[in-house]
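Just the one chain here, the form predicted alone, laid out as structure tokens.
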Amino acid sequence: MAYKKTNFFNYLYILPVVILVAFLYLYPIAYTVYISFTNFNLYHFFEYQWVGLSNYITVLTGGTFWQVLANTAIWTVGSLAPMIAVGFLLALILNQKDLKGRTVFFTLLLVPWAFPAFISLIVWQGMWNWKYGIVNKVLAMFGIRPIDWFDIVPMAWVMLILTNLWLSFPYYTSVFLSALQSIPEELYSIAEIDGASRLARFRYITLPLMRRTIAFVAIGGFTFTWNNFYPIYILTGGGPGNATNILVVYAYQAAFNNSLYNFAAVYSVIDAVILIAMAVIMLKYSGVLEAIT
């Protein structure tokens, strides 16, 4: 019995931080989630009303919502390929013994680091300008004509990808920099020496023994990528019209551009399931909840 009393009076230490964390965490999520059923917005901003799914069959009726769907996988899968990609084969460069001045070549790699993302984007913003950027320079000395990289639908893609791959490669690099270092160097002594040439010990041993630090990083990149706010919001705003909108982008253009809070609240429920939904898959099949616990 005391035991038991015991414990009791051990829970009610940590219950102002669950108090705390209630109110901070879940209470915003909730009021996001009920205000998706009301018609809340700058016509009814003090006296709104449940409307059950209607905002819901609106939205998802719409060519709208589709369209900007379709973006935001474009945009997460398009942004997330190169960056994994660029990001393992700079680790497996610098990850080379003899590599001189390997030191100078990681730290330059964190530059993109060291700015904060926002500046870098107005810079970048003012690099791919199509009359005055450095980007269209460059490219006349080749002789190609300059681009209107913010009106032409696919160039404003892949002006944002490139961009966001800037951003971004350097903490891949990291992380499977760190990864690969971890793997012990006697079984690449022990494989050279039973004679398995340097695409077979990268088969053989690296690969596997990366996987699941590929697919954390997989998990981890589509999750922050598919919600990756700023660089949309700088480059393009969404445009041309909605052509490179994503979902989380749109959501906050429709909340604090157009007052619409109860759309943009059922565009954040919808993005928020979504991105749950396609994490847990992930989770599950990737095997990496079996690896950490």
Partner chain sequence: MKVWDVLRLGISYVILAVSAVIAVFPIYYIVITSLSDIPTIASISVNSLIPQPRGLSLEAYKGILFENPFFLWLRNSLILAGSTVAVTILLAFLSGVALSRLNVPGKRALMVTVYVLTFFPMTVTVLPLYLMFATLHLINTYYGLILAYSSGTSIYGAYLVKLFVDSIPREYEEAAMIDGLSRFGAFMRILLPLSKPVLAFLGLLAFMGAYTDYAMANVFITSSNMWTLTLGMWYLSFINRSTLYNVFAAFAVLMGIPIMAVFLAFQRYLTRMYTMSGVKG
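Okay, that is the form predicted alone; can I get the form predicted together with the partner chain now?
Lone chain follows.
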């Protein structure tokens, strides 16, 4: 009897989260899925009907969706690779015991992460300006002619990825640094006595022990960057045209600039389905899921 009573109260503690999940996640998600099968938009605001798969057919047979999907992949992989590489390199550098001023450098490198990203992005938006921006003015000192970062598509990608690199590398550096510092010092000294070179020590001690951290960070970074809204929304707004637009920004603009709720819902649903599928595959092969439950 006493056991049953505790069990009932146990539910009361979890209730708030269950309610939140149900009303602020599950219900809205179900609603979005429903809207994606209707013609609910600016033109059918008060009377909308079930239209079956027709929104999905319109989206999947049009060119915009595939371009935006490809952009999302470029954005995610293009941002993630340099972020992990730079983060790892700086962590390795900061982990050298004979380096002086490590704390000072580390603190300075954390600044982009510490400053609110929303503000930094508006500041960067001004700095990349073609005519007046400080980036082109600095480049001019090296004799480089002004680059139109916003209207030339490859340059827009360079701008977006560099800005995202600036925003995100401190996170990767600090995660990698704390993982490197948790590797026992003795492993290295034993290997050194055995005559292993610096490269061999890196190859056979550091890399294998870092593999799990790298996998964990890469999966987290992938899902975060895939749906990272602000950099693209603030810097290019997806432009020129939709040349740098990604799924989440496109869906937001479709809903709140153009009132095309049905298409916004289709884009959101497809975005989530693809991301979940990829995340499940990645989690399965990395063993991260066991670590979180």
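Numbering follows the first chain given and starts at 1. For the two forms, the rigid core is made up of the largest set of C-alpha atoms that agree within 1.5 Å on superposition. It should be emphasised that the depicted structure is a prediction, and the values quoted were computed from it without experimental measurement.
Once the rigid core is used as the reference frame, the Cα position of Val273 differs between these two forms by less than 2 Å.
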